[in-house]
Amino acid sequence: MNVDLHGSIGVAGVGQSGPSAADPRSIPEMVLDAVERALGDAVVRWVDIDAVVTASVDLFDGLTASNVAVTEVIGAVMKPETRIAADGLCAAIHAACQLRAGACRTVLVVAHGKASMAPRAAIEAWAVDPIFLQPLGVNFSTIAGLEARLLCDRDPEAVERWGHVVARRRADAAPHGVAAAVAPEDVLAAPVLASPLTQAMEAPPADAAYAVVLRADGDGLPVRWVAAGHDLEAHAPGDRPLSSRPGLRRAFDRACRSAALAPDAPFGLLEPSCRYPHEEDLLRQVLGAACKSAAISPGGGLYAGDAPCAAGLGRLVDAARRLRDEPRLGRALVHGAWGPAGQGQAVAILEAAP
C-alpha cells in the first residue's frame, strides 16, 4: 500500500488515558477521557468530527464486535465509522487515507487496549495456528523467543546488551509507566520467559486509550502527517523469516518512496512498537542509516505500558508531542506492529512544522 500524504495533513491534537496496569474503569469510560482530552487539545467539537475510525480486536476485548461498545463514546452516532482489527497505528492510516481522499476534512482515530481484563499468554495462544502450534502451548512470547534466540547465534553478547536496553528503556518510562526502573543486571536474572528472554525483558501488560484528531488542512499546526506504508507478512512463523523483518522493510520504503524521501534519510526521532529488546535490533536492521542519530523511544516506549492493539496510536502519541516540544528534531518515524512475530507491520512519518 502506498500514500501519498505530503504536506496534506497535520495532526490537530491527541489524547490518552493512561497506561495503568489495571484502570477500574471500563473500556468506554477511558475511551471518552482519551478522546476528550484529545478534542480538548486540538480545540475541537464534537460536531467538528466528520468521521471515526477505531483500532480493537475481539478476541482480546472478549466481546463480539469490540468497537460496538464505544460508539456513543467516540461520537459515531450517525457518523461514518470504520472499524481496524489490527493495531492502532493501522486505523490512523485509514483516516489518513479518508482525508486525502477528500471525504472529509477531519477524523478521530481511537484505539484502546485492557489487558488487565484476561492473561495475555493465554489470549495470545488463540491466535496462533490451532493444528499445529496450539497444542504445543504457543504463543507471541515463545515466538519472540525464538526470534532472539536465531540473533543470539550470531551475536553471542546480544543478551547481555539487551539487558542495558530494557533497563534504559524502563528508568526512562519509570515517571509515568506502569512498572519501576531495574538495574541491567537484575533484568538478565530475572525468571526466564522464553529463552533467550526474561520476564523482566517483556514491556508490561497495560490498560490505556488513545486518541488523535488529523486534520486535512495541515498548514499552521505543528505537527505534519507526510506518509505512512503497510505490510502482512504470512501467518505461520515458519512461513518466514525470524531473524529479520521483510513486512517492515516493504512498509518503511514504500512509506519513504511517498514521502519522496531517500531509504536512508535521518529521522530525528524514532517511536518504535517493541515489546522485547531483540526487536530494537531488527528495527535497527531495516532502518540502518536512517535512525543511526535518532532519539529512540525517550518517554521508554512501550515499556510504559504495552495495551494490546493500541500501542502503535500510542507511539504516535508520543511522537506528535515529542515533535511540538522539541521541533529540532525535524522529522519522526511512528511504528506499529501486532500478530505473532510482528507479522503486521505498520510505519507512519511525521515532520515538525518548519
Contents of the next structure:
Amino acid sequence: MNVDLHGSIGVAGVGQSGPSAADPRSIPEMVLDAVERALGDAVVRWVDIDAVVTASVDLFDGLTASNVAVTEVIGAVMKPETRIAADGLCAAIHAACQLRAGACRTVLVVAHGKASMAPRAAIEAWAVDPIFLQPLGVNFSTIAGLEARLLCDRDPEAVERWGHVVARRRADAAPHGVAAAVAPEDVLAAPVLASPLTQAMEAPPADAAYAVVLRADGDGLPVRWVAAGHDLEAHAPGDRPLSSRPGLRRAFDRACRSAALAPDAPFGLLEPSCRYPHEEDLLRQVLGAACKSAAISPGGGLYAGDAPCAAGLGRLVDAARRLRDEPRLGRALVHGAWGPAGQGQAVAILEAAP
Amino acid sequence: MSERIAVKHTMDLAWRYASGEAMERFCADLSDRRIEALRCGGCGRRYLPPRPFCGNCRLRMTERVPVRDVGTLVAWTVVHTPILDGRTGEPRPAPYGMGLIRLDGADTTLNHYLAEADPARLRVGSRVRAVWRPALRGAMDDILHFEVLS
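Coords for the form predicted in complex with its partner chain, given the form predicted alone:
In what comes next, the whole complex appears, and the chain from above leads the way.
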C-alpha cells in the first residue's frame, strides 16, 4: 500500500443510530444501522475498509470484551480491529494514527453505548477507587457537584448562567434528542442532584451508536481531520485541581502544536462533551480567545442524549456534518472525556475544505 | 416501544480487592487515631490517602509524615440521591453532605461525608474535624464523617 504520510486525512462519511432513551434493538443491530449509514455516506463498500477501531466498555454492555460481539456488524471478520475502552473520540484518534503510519487507507471508527441496559450511576461508581471512594458512594455526579461548587464559590452568578446554558442546549437538542426543552427557571428549580447541580442540568443518558469513515489522501473531501491530542490526569480526584482542566489544556496544546496553530487561533465551531454546564466553563477557561466567536453545540451537544463511551465520536459526527453544511465555520474543535471528573481528555481539530 | 425479547441478567459476582501495603498501614494506624501521608521525595507533595507512587515525579514514596485529623473544607456538595453505604451495607438516607477535605499536613484532598447537610451552614474554607467511631477497629470507617468546627 502506498499512502502519503504527509497527506491529509479526510472524514469520508458519518452515520449514527439514535440517540434514543431506550432503543429496543440489540447492540449489534444499533451498531449495524450506524455503520451502514456511514458507509453509505462515504460511498464506500465493506471491502474498502482496511481496518476498524471501536470504543466500548464491558460493564455498560454487560459482556466481557464486549467488542467481540460486534465483530460481524462492523465488518471486522478477517480484518484488523482495535478496541479502545475509553471515549469514542480516542478510537478516532487511534484510527488517524493508523492512517498517518501508512498502515491503512480507509479506517472505520465505531462507538456505541446503551445506557438503558443498566443503572449508569452504579456502573460509573466502579470507575473510582474501590478501596476508599466506592465505599463512600462517590460517583461521577458527586464529583461534578464538588467541581461545580468550586466554580460557583468564585463566581456567584455561575448557577444562574448554567440555568440559561442548559435551557439553550436542551432547546437546541429537543427536536432530535431524548429530553424536552426546559425553561431556565425550571432548570434551577428542578430537584437537586448534587448541589449546586440540579437533575435538569445533567445531560440525559441515552442509547446510541456512531460510525465514522476516515480516509488517507483526504484532500478532495469536504471535511479534513487536521490534528488531535489527548491526555490523562491523576486518577484520584483529590489529587487534582477540580476547578480547572490541566489535562484538557495539555491535550489542546498538543493538538495545536501538531496542527501548527497558535493556541488563540479561532474556531468557528465547538462540539464539547459536557455532561454538566460547569464543564463548559472549564472548557472556556482552556480555550480562551480561541472560542470567543465559536458556535457551541448548535444541536444541543450531549443534551440530545449522552451515550456512554460514544459521546465524543457523536460530537465528531455532528461537527463533520455541520462543517459540510456550513463550510464558512472553517475550523471545529471536537472534545471527548472519560473517567471521574474528566480524568481523560481528548480533542480533535477538523477543518472544512477551502 | 420495548424490546420483543429482553433477557434480564443480574451479575452475582464478588470481587476481592487488595488494598495494597500503603492502605493497609493507613487503616491499621486509624485504630490508634493516627493518620499518615506518604511524601514524594521529588516534589514534596504529601499524598492522602497514601499510595505508593507519585504519578507526577514517577517516584516510589516511602517517607511517612504525620497528618492531623483537622483540616479545611476545600469543596462541598449535598447529594440528594440515596446510596447504599458500602461501609454498612445499609441505605444512606439523602440528602447527605460530601466534602473534599485537606487535612493539616497533607497536600491532596480527601473525599468524605460531612455531618452537615444544610447548604446554608457549609462554606468553602471552613475548618472541619474527623469524628471517630467510639470503638476503633483499624478500618476505613473508623472515621465516620467530618464535622464543621466553627
